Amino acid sequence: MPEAPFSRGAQHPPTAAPFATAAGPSGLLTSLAPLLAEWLPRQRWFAGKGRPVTGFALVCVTELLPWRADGGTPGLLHLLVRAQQPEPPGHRHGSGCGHRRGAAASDCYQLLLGARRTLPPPLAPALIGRPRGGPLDGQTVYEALFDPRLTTLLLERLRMPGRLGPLRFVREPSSTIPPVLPPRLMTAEQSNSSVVYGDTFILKLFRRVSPGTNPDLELPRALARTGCTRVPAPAAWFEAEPPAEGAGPRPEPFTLGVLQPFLAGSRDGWQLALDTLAARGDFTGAARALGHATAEVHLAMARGLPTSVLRRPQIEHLAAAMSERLDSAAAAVPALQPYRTALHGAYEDLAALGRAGRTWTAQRIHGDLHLGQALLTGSEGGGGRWSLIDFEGEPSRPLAERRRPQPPVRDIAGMLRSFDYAAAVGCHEHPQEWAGRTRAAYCAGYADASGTDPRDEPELLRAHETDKAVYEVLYEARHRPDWLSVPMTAIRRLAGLRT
């Protein structure tokens, strides 16, 4: 087989543009496009569901590990691809991966692509399909994260960090990551994918991208460099240099994954909780412990990170932001129309108290707080402790917006609508008030860490917790709408308590 027509990472000086030769490689993505077309829109972590793929744009191609055309050695490639497809009606799309307005929304991808002549049944699973032409001709393709010879690349990558091509790999300088250590897919996750080392490490890769750092990178590390032990400090991590467009400066860089210590042993809050009430036990206890601990990551945060306040003109836009937020999803689920005008007062009374001078410091928080991002090592018990993981926040919103300094009650509000869904989903007799209990002592303990209790401020509360419940009404009515009841139960509470 003759030389791949796409460039090596390798061949690239670290300051030479690899981007410049991703146009060249047609004959690549020309063959890999059908397959994608296809296999793409039935990965969970596709975010373009609903809509056409109309084509696609490679950003940049790396050969992590070059194949044999004898079929011996698997080949590895690792692929940034814009997947374009029609815009949504009414939506303002973020920048993806050089996306230009008046083109069609084209969010960016990371692919990882094994490629052999033939499949090993184990990585029957995997397949993607076989390209016709280009450089994978006669080549089978699947996904490499399920092949464990290919994961442990990306390993030994981390552990010897430097640059292939336009791939940057950086390695805390005080981790030690051991040379063996097993890995295994993770197949529980959404919107990205996680590979476990070992029971000692888990390699969280980021599948749709753009320019920035993560925040599932960059708070952590802060947090670690404010001494706080309740989130995982990163050990190393990888991105990719973007390519400059036109004239203007280069993008930041993308992150493409975080590698960090895991937590073996854990259980992760939502399951702990559905476990207590299955039992008819007390989960008040847990629930002050995490009010706690979510405490000293915001403190954490406040003393690491720039933090800002929000005056007047801030608290009315926020307060737009959701009654505006309110009227789409109200059209959408006639369900809401009811209640709209109590809970449109949620909001205007968080705009009179800007009016009338009152302020509140924003600040970085974790952005998609819920029972199953907190894992309690130990036992509950007996001296368990929580964490704190997947700070990347909400993963449809623009990157931007997901770095923006907020209220620290937005996460205690996601929380509180997590304690609401653990009691609707696991109890079977009186549900409000195992929320209400779990609620009041998350709450306390909050309080006793911070020295403030988020329910002395029932306004900015109350609209936060409208704003999620409002979110989540529109989600159970498009994905899940058996579930629509559960945020439904929670609008009438809210409503209720300004009527």
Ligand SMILES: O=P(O)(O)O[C@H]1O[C@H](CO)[C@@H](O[C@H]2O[C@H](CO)[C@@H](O)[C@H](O)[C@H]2O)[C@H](O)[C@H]1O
Contents of the next structure:
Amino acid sequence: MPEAPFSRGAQHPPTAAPFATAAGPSGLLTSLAPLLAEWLPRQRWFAGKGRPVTGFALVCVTELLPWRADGGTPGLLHLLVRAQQPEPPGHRHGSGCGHRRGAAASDCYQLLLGARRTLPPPLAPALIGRPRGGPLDGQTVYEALFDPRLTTLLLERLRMPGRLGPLRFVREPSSTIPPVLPPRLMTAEQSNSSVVYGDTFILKLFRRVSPGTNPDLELPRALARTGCTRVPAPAAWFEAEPPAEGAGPRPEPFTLGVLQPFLAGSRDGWQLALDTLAARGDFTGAARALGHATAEVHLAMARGLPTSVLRRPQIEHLAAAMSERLDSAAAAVPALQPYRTALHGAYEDLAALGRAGRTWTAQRIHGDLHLGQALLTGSEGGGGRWSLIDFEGEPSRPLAERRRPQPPVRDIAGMLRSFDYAAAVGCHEHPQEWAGRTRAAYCAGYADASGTDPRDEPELLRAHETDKAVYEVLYEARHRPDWLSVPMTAIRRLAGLRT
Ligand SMILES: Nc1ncnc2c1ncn2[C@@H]1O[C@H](COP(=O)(O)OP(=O)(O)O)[C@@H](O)[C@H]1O
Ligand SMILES: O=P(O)(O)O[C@H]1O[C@H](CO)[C@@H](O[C@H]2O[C@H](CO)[C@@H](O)[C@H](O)[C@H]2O)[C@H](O)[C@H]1O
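Moving on from the form predicted alone, kindly provide the form predicted in complex with the named molecule as a structure.
Complete assembly follows, chain above in first position.
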């Protein structure tokens, strides 16, 4: 792929004036490639772990801040690059984020690179390397999100929207973003990267990106329009409109980052559950309130976005997709093999209900709901309030699939799986009992607010729980092999075997 145009930005925060564009610098990618090949696979958010990176292709590059050769000021480069890798073993269908050619795949990543002559000591952990040749020769290149000067500039871009080369910065007209908010990079384990500004806003930068609006922008905006206050409403965002690749059509814009209010002092449900377990406390009140909050968000999504009815063909298709995911996961994680037949049974039961004339409503859902996606502000005993975040869906699923209406029980199954995880990781002496009590409270809270008790549809719930546990097996095998036993215990239970 030829190097894409290199867009030069203004040195100061954007104005409404158009930005100048210069021709692309030759040798940029060539000089960065060996450094990125070493650095990228080490990042928590790199999705292609375990497979070599065989090359890079530039999708677009934008100079957000020009660097000075004498090292006077840092520079900031925004890149979208495709990392070329062989397909993973047992791969059936793509992530939807990348291109595929033969047995090769290439996911597109968003990179923000700082460039300075020398790195001050506090930025040492951000080092990527020193390119040889190319326009960055003589500079030190680093992860820009560690540098408060550069993350401040990003906020400025969002505060005063406009275009810069392929990038478009948008602010919700009703939102006010103050000019000076000290930034700090979040250090939590994440699938993306987030910067908190003065405890007022949080900017999430998507790392693996694909054409089309990210549901983590689309759904919170739609929920805000319905008046639902359970989800922080986007205040600003930015996207890229990269040039067409080859003779193909111009891709849809890629959502790159979303700024939303920061829920200061909040605690996430995962930490809260573990703390409660450690203190041998009761989590059922919190779970009930969380079920209530989940139902409120589901009702708002059903009001504000299209819904559909799942009849026999759609139910059979849903069951077949689950079966396919199971086969694909079992090819990648052999530990699943002994349980395949029994697990397929859950999907067959679902398909049988479809054949018998059962129908369900599908709607937009969260898509990857677990305790870590629920934030409690205030104390749960003293009138605390749950909010839900991170509507991106399961990161490894194709974007089109994540944006499709689905049965809301999919989210409920996700949260029920999370109670299982908490009981296992929190070392409860009777994990299944604790998880059972917590599940019952959550479902009861959901039923109170929605009038629908998920336990009344056992086949639907079991099929979704099984699908989620299979996803988790793959997720843990790739990201946290030490935790593989947690979803594997559930797999054995769901397959009807003793744990
Ligand atoms: N609006 C918010 N207010 C407070 N903390 C937040 C907010 N949004 C996200 N966080 C924190 O950032 C973490 C990562 O956010 P998340 O959207 O889940 O990113 P990722 O998709 O990278 O996992 C969350 O677990 C939470 O601790
Ligand atoms: O929060 P993300 O969008 O990055 O979601 C991914 O990572 C999650 C782990 O951080 C993973 O969740 C799994 O582990 C959780 C405990 O750490 C547990 O509460 C969840 O139930 C379990 O699924 C999630 O699956 C993955 O998509």
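This one's a predicted model, so the numbers in the text were calculated from it and none came from an experiment. Numbering follows the first chain given and starts at 1. Rigid core: the largest C-alpha set superposing within 1.5 Å between the two forms.
- After superposition on the rigid core, the Cα of E156 moves by less than 2 Å between the two forms.
- The Cα position of R267 differs by less than 2 Å between the two forms after fitting on the rigid core.
- With a cut-off of 2 Å and the rigid core superposed, A441 has a Cα displacement that falls short of the cut-off between the two forms.
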